[in-house]
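The chain below stands alone and is given in structure tokens; this is the form predicted alone.
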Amino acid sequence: MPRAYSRREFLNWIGAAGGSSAVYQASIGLGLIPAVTLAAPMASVTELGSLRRSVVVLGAGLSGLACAYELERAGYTCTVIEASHRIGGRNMTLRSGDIVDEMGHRQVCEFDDHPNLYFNAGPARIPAHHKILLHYCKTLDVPLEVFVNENRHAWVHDSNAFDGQPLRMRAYIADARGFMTELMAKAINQRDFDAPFTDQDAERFFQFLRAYGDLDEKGIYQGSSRAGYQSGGMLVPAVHKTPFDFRKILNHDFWRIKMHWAEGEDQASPMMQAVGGNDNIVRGFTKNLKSPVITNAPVQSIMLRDKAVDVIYNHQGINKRINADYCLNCIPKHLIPGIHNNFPADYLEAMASVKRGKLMKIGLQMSERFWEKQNIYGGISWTDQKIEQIWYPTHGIHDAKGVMLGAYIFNDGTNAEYARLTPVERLATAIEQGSKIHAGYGKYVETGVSVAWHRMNYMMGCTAQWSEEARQRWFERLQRPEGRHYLMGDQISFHAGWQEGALSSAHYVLDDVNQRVQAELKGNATNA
């Protein structure tokens, strides 16, 4: 008796073969996915009128700036304290003359002084569904442009497949989909699938497979224009490229995650970036702030009081004290236990339970935009080497020069290894590995800069790494205020590493502070 496959099993089978895109398309075809629109809440802070409340914000990252911006407009007295020489936290764009304040490896960016020669060393992409961030970009008049995140003309490289030669992404994906759907087309005609599907279902799904994999009328994959032409296509007939050997495709690492990576929730097109560098989002806030933002001011002490918070910070060699009704703190939580405080033990234990992320980016100024001669305009090439990714700038198309991202390293072990290298050694390694993708790569490199986020002073880490156990035990504890002290930022969100996570956390804090102040004012009015 033929086995009856459930739709759930069927979609799991498709996912194993074709990834998230295949599951998504098949689910729509089976009527299993409704259209869903998610709305992000915006903070609403009630104006104080003639009343006064003070807030000290620790850290001039995006969450701190957003809180100061909203509270100031509502009549709060705000002071922002920042330990670093610069404002923006991990939102950092490097240009000519900028300082990379890495512990033990202080660097000065030596890019040419040109508006298009910059490098987003921190956040570089804005997904279309990050509504709070997009709200601020619109409100603060920060112009945006499209960011090319995936480019099928870019390269995929695996040292252990195809003799280590890079392949065009479009050719790899077209052939992988073609062979995969050919197998599915053959399987769907077998008796095992007759029970759960009607003849009409089977025919419709077969046509779906043909369209998805560009199969011929017999359900056979013989190549596709999606892979690019071998020759012709303009003045003479096009000749399809000879498909890759399917066994070699499966031996290539690209299909496991990277092939479907741009279909993820935060990677899907279209994406955006701020025109001229993502730190223009930071400038959008600072241009609209009247509150003081004090830089080069490391916090020395945070002390909870009955109805206030005392903060001591050092500025120009002098310790200064500020007393505020509320303290909003986006200092990286792994650094806070090292600051003198009177927090309860479980609060400090919760902070220490979350690991600090280790990420590194390397930016390379190229004397020539050679990638555009290869029909690459923006996007990312992938490699199994330690540099992991190469990015091509979306902006400055057809300029004489450009700044590429020569490495984006996610692996903690590799980051620790690269952090021990000097900046010169890091660039040399990035050039050596980039040459496996682009012949003659090194001859174009004029200068470069590297940012090891877990060694950056006053950061000493990047994306917070919550284990499932730590999140279940401690997330709500850290999200709740301790007295009148609030911990915030992307580190206290389910979207660590993204600006939207930082802003969502900030709005959560703003709503809570607003509710407390309004309840307090209402109580005072009642008692009067």
Given for the second form:
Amino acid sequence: MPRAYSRREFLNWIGAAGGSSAVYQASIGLGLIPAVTLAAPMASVTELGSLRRSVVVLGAGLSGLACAYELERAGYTCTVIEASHRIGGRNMTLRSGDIVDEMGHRQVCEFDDHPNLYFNAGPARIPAHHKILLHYCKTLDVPLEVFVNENRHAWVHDSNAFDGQPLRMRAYIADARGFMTELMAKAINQRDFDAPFTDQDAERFFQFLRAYGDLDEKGIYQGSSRAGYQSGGMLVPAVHKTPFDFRKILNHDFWRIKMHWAEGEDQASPMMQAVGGNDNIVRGFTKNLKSPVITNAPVQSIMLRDKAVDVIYNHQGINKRINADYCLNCIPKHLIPGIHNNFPADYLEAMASVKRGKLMKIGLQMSERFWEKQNIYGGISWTDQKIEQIWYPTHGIHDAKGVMLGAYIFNDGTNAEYARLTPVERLATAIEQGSKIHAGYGKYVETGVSVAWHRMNYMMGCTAQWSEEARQRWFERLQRPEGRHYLMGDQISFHAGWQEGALSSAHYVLDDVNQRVQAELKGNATNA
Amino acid sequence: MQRTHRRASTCWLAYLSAILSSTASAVPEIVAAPEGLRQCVVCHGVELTGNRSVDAPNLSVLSTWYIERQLLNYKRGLRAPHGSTDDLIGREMQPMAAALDDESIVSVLAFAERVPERAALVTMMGDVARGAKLYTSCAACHGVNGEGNQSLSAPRLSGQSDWYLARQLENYQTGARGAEPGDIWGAQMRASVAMLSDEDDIDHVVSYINSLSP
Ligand SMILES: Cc1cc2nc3c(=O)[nH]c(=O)nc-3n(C[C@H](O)[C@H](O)[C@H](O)COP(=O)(O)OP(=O)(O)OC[C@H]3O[C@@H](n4cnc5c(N)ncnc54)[C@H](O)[C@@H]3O)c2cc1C
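For comparison with the form predicted alone, please write out the form predicted in complex with the partner chain.
Next comes the full complex, this chain leading.
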């Protein structure tokens, strides 16, 4: 009779092996944690009827556009004020002739004028569980297509491992799993594995390991077709690749983060992108908006008044004022101290406690889709060099040319360093590093642009950096309105760097405004 | 469809009336950055009052002769030159100046002349009495009230953001500023910061400068 283990013991064991997310998943499976029910994700702003309420939205980022869209439908008078020449904020797709308005390094995108020759300089991936974003894509008629985030045929490269030779991701993963499971299988067989398992469990686990690592019936890893064949497989028998040396696999940096990247909460397949460029999401809003969106109109002053907010912006050299019942503001919080205001000191201190993040992408137009000849269709190659990632476009398969991402930099130090280079210098180093993965890379490059979000005009940062302490102390303070002023955007969410964060924040604001206006109406009704 | 149309027109009317009412009331005077120089106020703040969140100092208190020299210093590689790594915050500014032609510099100065002077918020709380003693040597060039002295090429210090002053003093000490060959005025300042030898001297002297008003 096998010993029965309590579910708690079982969970502890999984926790030790698989970390807390494994426990969480298993707990849901065992019915210990009720599955989360989603609150109705879409804003519902009550129609005003004959009443008048005015709202001024500062910044035509996605959160600003969503607010204007919802409020005007409910009968509010909205005006959106945007400093830049373009609408959409960080949601930006670059095509032929577009201006990259970087501080000190204005660039013009010189891609060919072709519908597939673009790259998403801001958001690229749409996760399948970002409900609000997907709701808007659906209702605003923004067609989506699948976006390849992980490609097992792409390369993984570490200058200090395998003599700096790139490896196929599938080969690396297959061999890493094979060796790992073989070791575990041996441990079980030798019974020096102190698993709190019955014999039956142990047998099942052995079979699990075999399946996971593609081991033979003795539990030995002999190589796997998962790694890709060495040769053959169609008209002659397939020849397996000789497995890599396990020590070399361990020396490679791929296993640290990159190997598990596509398992992340927001990175798992399948992901989506808007057909023709993610700024079609922005276009979805603007096409459906009746309220004016005034561009080239930097806000100069935000003054809280009794039951109103006074905003001054400059348009075509003239200062204009809007006095509105509510002000919804997605201007990056680090730029707000540079705008005249009468905010209380603690509100400003709260804004200052959140640091600005850095993020950079480099787009390269390639004369040929050479990666397709290497069986690469979409996805990401990884390297330990400063460019970090190379992306292959999911769209335009088998076209003559393609725009690929020559760098996607997350490292803070590299981002600061690259921002100090001229765009020409950035391209040169990106090409040099790319050629470590694709020999002769440079000969395909026709033109390129770099987008350093921490140097972009009216942005000067990306992905608000909340320390744990700042979160504790200030998050609610910033989420709460100050008088009739609301700060919003992905910066006021737990999902900075994601459109869903921006839209969630917008919906929080819409709910709050709606409740206040409805309460006012009730108050008026009782007074009457 | 009809419904949308109706909604559109009521919205439009509402918008027109909002615009009309907005032009009716007087708009307070704010000196806007001229076309082509709007990027300056994105970092330095509306009317150039400074913004610590992006490390940009208060330019509203500075004289145009000094602003001009600094822009030229950045342009000519005397301050935070391209490729250097010891004044990284200066390098945030350097490409902005490098992109200015003579005409734009004239336009910067005209704009700076027009913005009202506003003293920066005080953020440093050093020992003002000790700062006063230290400041006596500075006063010879920067004036007893920190008002600056054009004939000695020394800029105004009073009303400047204290965190920025402190950073400049450190930069002079480490040679991140004032050490480029040809930066004669910077070299003078480098010689002058030698006397701020105690760790907290910069705190004290800047706190004293905070108490000055010309
Ligand atoms: C490189 C990169 C990759 C990303 N990847 C993804 C991804 O894969 N998936 C995803 O969902 N999200 C991604 N994001 C995040 C996404 O872009 C943002 O979450 C979203 O676009 C933020 O919208 P927002 O409403 O918060 O405002 P923002 O887009 O920040 O808009 C703020 C607006 O304020 C304006 N403004 C500034 N100053 C003034 C002023 N003085 N007066 C008037 N207006 C002013 C700005 O011009 C701007 O339009 C990425 C972002 C970047 C930069």
